[in-house]
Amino acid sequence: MIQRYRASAGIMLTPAVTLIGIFILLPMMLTVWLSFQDWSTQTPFSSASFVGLDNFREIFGASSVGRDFKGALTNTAIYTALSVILILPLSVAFGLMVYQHDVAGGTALRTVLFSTYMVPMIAVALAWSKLYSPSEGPLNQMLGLIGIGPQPFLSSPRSALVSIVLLNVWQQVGYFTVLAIAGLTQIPGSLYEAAKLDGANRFEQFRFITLPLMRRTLLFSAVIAIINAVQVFEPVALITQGGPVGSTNVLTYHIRRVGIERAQGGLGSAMAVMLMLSLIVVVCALFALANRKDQE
């Protein structure tokens, strides 16, 4: 009986495992292999020559390649941190608004919030580029009504990356609001009733009941938000092309420039490997921190 169950399970899993192996594991292994090679994307794989750790030394060196890579890595870290810091509190706040039964229009608000996530990022980037326009953009026009001059949202190195972050938050917050609502539904209502009987106000209920019991949901949301943030590409490619002065040159866009436009496949692969390793380290650190909090 057990053997028949294992055989049927293996048959059902085979298609999924095959697709994962072909489209995920194989490209990852190929990227790791190419990171140790001197290879141009304009030549076949057979022309690659082994150079050991030279690609990694170059991207962390003092040359222009190293400076550009470290700048892109820093921009990616800032973009990711700002996105997570904004998305998580907003998703919890919107989730509470939708979940509370005494708030009118909760269902409509949930639909509106999640609909932003359904809009393709390309369309979002193009729409927000018009909103940020210094001459005809609605944002600058509204600022002009209160006496504030046109703001260089995308043309200033100080504000360009933050402007891209706000675009991402607008598009992503609906999805994470749904996750927050899912976490809220798992909290027993009896806990809130007991807290009310003890005289706890809404802030105390949120601090001592909601937040602790949503820890796992917030951990999952943080991991997904980080993964989504480090993959940002469309807004940068369509709106800023990494500028001004490299202030929005994130790693995914920089890897594309190095690996495809400059045909330096080995260097691009090494940068992709470092991005993957950085993501793994951050996610593992989050899980370790969460487990440590649970043990305490």
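Positions refer to the first chain, counted from 1. Note that the rigid core is defined as the largest set of C-alphas that superpose within 1.5 Å between two forms. The shown structure was predicted, so the numbers you read here are calculated from the model rather than taken from an experiment. Compared with the form predicted in complex with its partner chain:
Core-superposed comparison between these two forms: the C-alpha position of L277 differs by less than 2 Å. Superposed on the core, the two forms barely differ at V245: its CA moves less than 2 Å between these two forms. For F23, the Cα coordinates differ by 2 angstroms or more between these two forms after the core has been superposed.
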Second form
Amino acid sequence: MIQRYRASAGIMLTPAVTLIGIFILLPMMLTVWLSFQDWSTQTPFSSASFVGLDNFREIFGASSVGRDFKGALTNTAIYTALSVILILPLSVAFGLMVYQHDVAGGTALRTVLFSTYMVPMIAVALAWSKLYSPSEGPLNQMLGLIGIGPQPFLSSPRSALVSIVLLNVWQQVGYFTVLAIAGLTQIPGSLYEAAKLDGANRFEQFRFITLPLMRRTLLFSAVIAIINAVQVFEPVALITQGGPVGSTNVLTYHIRRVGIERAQGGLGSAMAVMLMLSLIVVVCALFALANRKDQE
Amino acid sequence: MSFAWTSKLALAAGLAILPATAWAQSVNISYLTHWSPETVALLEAAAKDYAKTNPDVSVTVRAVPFGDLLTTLRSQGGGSDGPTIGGIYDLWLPELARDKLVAPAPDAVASEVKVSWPAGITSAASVGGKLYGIPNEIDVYALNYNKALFKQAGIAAPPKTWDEFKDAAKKLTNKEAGQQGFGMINSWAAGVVHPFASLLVSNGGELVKDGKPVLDSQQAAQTFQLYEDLIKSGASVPAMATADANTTGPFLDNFVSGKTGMIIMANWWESALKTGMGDKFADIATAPIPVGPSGGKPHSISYSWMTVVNANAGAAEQKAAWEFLAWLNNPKSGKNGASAMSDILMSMGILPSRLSDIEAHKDKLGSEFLSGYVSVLADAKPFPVVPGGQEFSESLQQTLEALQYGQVSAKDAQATAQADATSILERAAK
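Would you generate the structure of this protein in the form predicted in complex with its partner chain, following the form predicted alone above?
Up next: the whole complex, starting with the chain shown before.
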């Protein structure tokens, strides 16, 4: 009986496992293999020659290849950290506002918030590049009305990356608000009623009921926000081209430049492997932290 | 067999053969470019004209932003379904030819190009003595300046030397009005590197000599120093210099809106200036690149573009593509002895490179804006076309941008640029 059960489970799992193997595991293994090769993306795999750790030495070295990679890795880390730090609290705040049934216009606000997520990134990038325009941009015109001088936004290496982060937050916050609302609906109302009877004020209810019970939702949101942020590509490709002075040169854009534009497949693969490893380490650390909190 | 049966059989056979015959005769070719929609419409019109005499060939035009052109060629050119024809920048040719993405031109086309184009242009379209593309445009850099702003600042004539250039830039700068004297460009490799290289060659220097970078020369040191001086004096504001993926953006906006007094730019942006400035385009004039302290006479940088054919396309598609390109660049395909290609290029203010096209467009090339470019063409030095050239350009771009934003000194920028260029060109030459 158990054997028959195992056999049928195996048969049912085979299609999914095969597809995952072909479309996910195989490309990942291929990328790892290529990261140890000297290979041009325009030539067959058979032309690749083994170079050991040379590609990794080069991307962490002092040459322009190493400088550009380390710069892109740092930019990606800053972009990801800022995105998550801004998106999560905002999504919870908006979620709390929208979740209040007695607040007028709650449904309209929910619709508006989520609509930004449905706008294609190309449209968002083009619109925001005009909003940020240093001479004719509406943002600078509005700042001028309150006596603040024109800001360079995308034209300065100090503010360009932050400007791209704000664009990302604007687009993504609606989606994460929906996730936050889903988390809020899982909290029993009786807990708030009991807390009220015990004299807890709104802040205490949020601090001791809402936040702890939303931990799983926030963990999921954080993981998705990190993965989304690490994959940022369109606004950089459409607006800044990685500049000025490489300040918005994020890893996905840089890997595309190295791997496709310059056809340096081995170097590009080594960079992709480092990106993958960094992502795995961050996500695992986040889960480990959450598990530790749960155990406490 | 009765007549009726014979007729039916013949009809059936005819119907069966018809689609196969039609399929065998019609050839679809695609043309990848970075041109604007208006220019793409002109190319499509030319393709329609071609179809009148070649109904079996259909040409589809596809445009991508300049920033995506090389990536698209590399990612799609490896297969037979990729673009059959691509317009490329000469700097990309050595590596595209090395990776067998572009096909050598047939003998008839190569012979025609060799006698109809200047030798320097033909050589930029060749690798290892083999011609790979039909050259179409040549671009050269010159100083563009706003005559109205010059008049306001009391400057009588465009600067001829670097001292005059720095003086003019200072006089044209008005911080309160948000006006800069000289506009640099950033976030676009060629936009950053070509004006710098034009000043360098006008100072008697070079980027690359005999395949090796020579950015450690005294002439290069002076050019890096000029950039630092312009930035430190406030005559050049890097925040006004940003470009986007379409090679437009704030640097262009600032020039067309009269916030930038001078800029070093190529002839092709005539159409962008006309569109942005309207009647005020008349305020824009062209002058040779100012001569540096180590230079003898004005020089500038030139580069060319060409059309290449996908080496992985089918034999019929390749043949049709070369025939179409030969027609497009032929003096009979355009107006008054000009090629259809040159008519398209001239609509953007781009100089055609075929000798007969230069002759056919003599009147328009004599316009106030373009004549300034034509006059510096003879002394222009071609941008070095070497393996690794694009990476070298992008690396120098990063260093120059760091200098623009005050992150490095002129001396450090020079040392970094030379070291990076040496390592990049050595690796690419292997």
